[in-house]
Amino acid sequence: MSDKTAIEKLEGLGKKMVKEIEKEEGPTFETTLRTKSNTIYDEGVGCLRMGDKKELRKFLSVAQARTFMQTVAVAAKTKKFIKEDLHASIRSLFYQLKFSLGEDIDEDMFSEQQESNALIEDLEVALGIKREDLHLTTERKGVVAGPIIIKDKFGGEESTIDGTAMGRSGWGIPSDVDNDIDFKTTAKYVLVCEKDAMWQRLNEDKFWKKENCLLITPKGQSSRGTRRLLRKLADKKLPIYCFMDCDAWGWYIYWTIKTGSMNLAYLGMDFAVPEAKFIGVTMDDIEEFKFLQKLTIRAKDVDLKRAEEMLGYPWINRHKEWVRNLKLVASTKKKIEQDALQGERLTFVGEYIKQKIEGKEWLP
């Protein structure tokens, strides 16, 4: 979204409130209700999205006046960032607005960052805008290597990044991969590797060069920038294969990539990749690769509880393969990390991934 459009959306919100005041009405702010009960799995597109329930906040309400005032303050401050062509972290925004409300009022505008974070999301939903378009940045966590050329027009200068020439470090995926950034790739597919340590193993083996693929690690749960990049790569018709730990936590990271998360359901398909496939690690691998039987880890109560929760999600339990794997974790009380695939030999991991992809041995 252009800066001009983002400013128009923010000003539109302000103009609506002014009109309400001119009519001698209390100004209001309406946004979609972001709750679990208003989160829907859209089978048509294969992602989580918000339902139709709305929340109306009124300035002339003792219970809502503070939140209303805070919302307006966040909107005004982000408009200032855009006009100044400056970017700020969501933590910086909190400190920009944490000032006292007055000498005679022993209260700050914001006391906790969670307050401002929630209101950023409210603005995203109400205005149909992403926080990155408001010049707000979040955690930069993912890394990519492989045949990709990135053109980054940041800070008034254009930089060209070659993903094949990043050595052992890779390119750190920024929180905003939409504005002033373009890329081209000749890769055949994308491999998402849950852990950074395994990514380093594959990067050292030049797996991305041998297989002509993009190698990405979200370093655990995917950040917004990583999810958005995966969506853009999927839009270029690149297959997305995911390689995670064989436990409920690694599997949930996969499902967050595939269907989006409940926390970001309001962004729908912008941050979901329904086309993604899970190549492993699965419970079946323990039987197929005998050396793994000595490398399993006993699942803790928290692991079993997480698996049980996942069995309750309709977007997961509709797949019999996933139900079977989750129930195997519960019955055997075992799990296994992707790192265990190095127990045979360090280079076995690449062979494992090739076998899975070439044989189409994946879970939906």
Contents of the next structure:
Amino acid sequence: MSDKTAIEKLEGLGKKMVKEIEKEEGPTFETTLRTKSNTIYDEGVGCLRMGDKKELRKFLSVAQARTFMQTVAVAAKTKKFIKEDLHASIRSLFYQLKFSLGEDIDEDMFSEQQESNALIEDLEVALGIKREDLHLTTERKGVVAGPIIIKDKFGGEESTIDGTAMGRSGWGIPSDVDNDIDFKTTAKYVLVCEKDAMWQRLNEDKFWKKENCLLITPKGQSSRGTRRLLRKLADKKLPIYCFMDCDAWGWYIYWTIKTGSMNLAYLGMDFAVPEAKFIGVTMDDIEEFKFLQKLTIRAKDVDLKRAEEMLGYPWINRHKEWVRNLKLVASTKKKIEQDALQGERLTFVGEYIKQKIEGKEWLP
Amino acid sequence: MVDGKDLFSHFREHSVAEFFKKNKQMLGFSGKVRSLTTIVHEAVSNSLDACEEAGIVPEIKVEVKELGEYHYSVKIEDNGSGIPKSHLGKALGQMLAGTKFHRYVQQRGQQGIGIAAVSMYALLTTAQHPHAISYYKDKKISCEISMDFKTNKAELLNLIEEDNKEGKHGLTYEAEFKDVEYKKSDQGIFEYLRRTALANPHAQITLTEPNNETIVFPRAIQENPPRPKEILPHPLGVGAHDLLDLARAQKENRKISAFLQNALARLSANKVSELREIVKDVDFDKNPADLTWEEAEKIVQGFKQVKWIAPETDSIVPIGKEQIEKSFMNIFNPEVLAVTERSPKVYQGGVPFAIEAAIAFGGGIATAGKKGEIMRFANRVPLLFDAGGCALTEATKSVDWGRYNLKQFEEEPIVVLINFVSVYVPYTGAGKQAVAQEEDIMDEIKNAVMEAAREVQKYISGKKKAHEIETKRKVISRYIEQLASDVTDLAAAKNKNEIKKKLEKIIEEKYSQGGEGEEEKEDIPEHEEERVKEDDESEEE
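Okay, that is the form predicted on its own; can I get the form predicted in complex with the partner chain now?
Below is the entire complex, every chain and molecule, led by the chain shown above.
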């Protein structure tokens, strides 16, 4: 979204409120209700999104007055960021807005960052805009290496980044891959590898060079930037293969990439990659690769709880393969980490992945 | 003005001083603070009755001086008709000689032992004779009172009789006491007189405390209440003890049958015949003077088996709704006041009584530091002691105060006044400080208190609502300045001050009395509990 559009949306919100005030009505804004009951799995496109239920935020309601005032303050502040062409982390936004409301008022605009975080989500939903468009940055977490050329216009300069020349560290995926960033790639597919340690193994093995693929690690749960990048790569028709731990947590990371999370369901298709495939590690692998049988570890209570939750999600339990794997976790109380594949030979991992992709041995 | 002479023709003599000397705690002389309150109570009750009987609006002055440790002098001065010389000794120094004992009328004291017992207490503790000055008609009589405890005879010492040059009327009684103590506690004289003033708005009462400070409880109403009609006791309202006293006090009737017909209401010759059938072993033809305790008890039991016509109810004179209102405003000036006005009821199947209840809340009640206080009265006399077993306390406490927005009854700035009005108050003991918990009485008190509580609740809930609206207005108002500024920026507008003023006006209109501020129901869909939170998605650090 262009800065101009973002500013128009923000000003539109302000103008609507001014109009209400001039008519001597309390200012309001409408937003989509962000609750579990208003979260829908859209079977057609294969992602989570918000339902149609709306809620009206009102300044004149005692329960909402403070958050209303704060939301408008966040909106006004981000408008300023865009105008000045500066980017701010949501932590710095919190500090920009952490001031006293007045000499005679013993109250700060914000007292904890948690407060401002929720309001940013409100604003995204109400305006149909992403926080990245509001010049708000989030933590960079993912790393990519492989045949990709990135053009990054930043701080008034443009630089070109070659994904094949990043040595041992890879390119850190920024929080915003939409604005002022362009890229092209010659890769055949994308491999998403849950853990950074495994990514480093494959990078050292020159896996992306041998396979002509992009090697990405979200380092656990994917950041917004990583998920946006995956979406854009999928848009370029690149298959997305995910390689995670064989436990409920690793699988959940996969499902967040695939369908989006309930927390950010309002972002819908922009942040979901329904095309993604899960190549492993699965419970079946323990049968297939005998050496893994000695390398399982005990599933923790959190793993079992997460597995149970996932069995309750309709977008997961519609796949019988997943139901079977999740139930195996629950019954065997075992899990296996992707690192275990290095148990016999460090370089076995690459062979494992190739076998899976070539044999189309994946879960939906 | 009623002729005093007529009044004092009722005096009769009893030789019971010795008995009471041994049982002084029965008369309220137990504990130093209580003893002093009893002294003032007996004197002030007498003064009020005397003034009212004489048709004079009472003006009573009480002065307490500290003479040493637990040693005080007390002076009580009234503006009644005074007492003639011939009756002074009986009135102030002879037990059970009072005007009240033999008359069945709603009065403050009921047994007539009052002020003589006070004189006795003075003599017992200090050996000093009480001193009296009586301005009666054209005479001023000064004297000291001496008592013979064995014969129950009073004697006047150092008597000086002068012309009433000042033209005053009234009695001044002064005596020294030991083993008493002045304290400004809930059971002390100050509280006693304040409550007396509350229940007697026609009286002006002045207290001079030992520290020489003078407090005036000013008169709120300029005329005396109507005199209660004198009636004979109803058979269902007397006990064996009463019957015995009545029998001994009279000389007119030679037979019990005649005595009963003349001494009690609704008791005809036919009823005596019925009683003869029921109480066969009592000789109704013998002299009432020879009536024994056992016989009296049997007769009283017999009364309960006869069907009686209810007593007249016009013997009851309450303080009155308007009077209580004026009185409360005068003495406490509460923020809210509810007073009931209820018709008389009967207890024990025939004794008429009425309950007056008043609830005062906030304002001067809070200033006076009163919290959840129950002020008990019997025929306008404050009951300060033995609250525990008293019907007035128990019935009030049994009210579910939560229903009236007063859940923390004992912490709220609230005073509940209950006046029990009857010609016969069923006290639980000779101390006359607690009313018996008869079921009919308990029910009526509870109903009266609840009636007053409903009225107070209306006010309190209205006030709470107003307070809530005001709080909401304040909460929202503190964000106006910031919101006006940010909305102006956001909309790229320029008229920040105008937006601010409009916002102020909108809020002022919504959150004002009669505004729609109270409807806040749509606020609830905040969906806090339902809001999705997935803590393990650390996407936003």
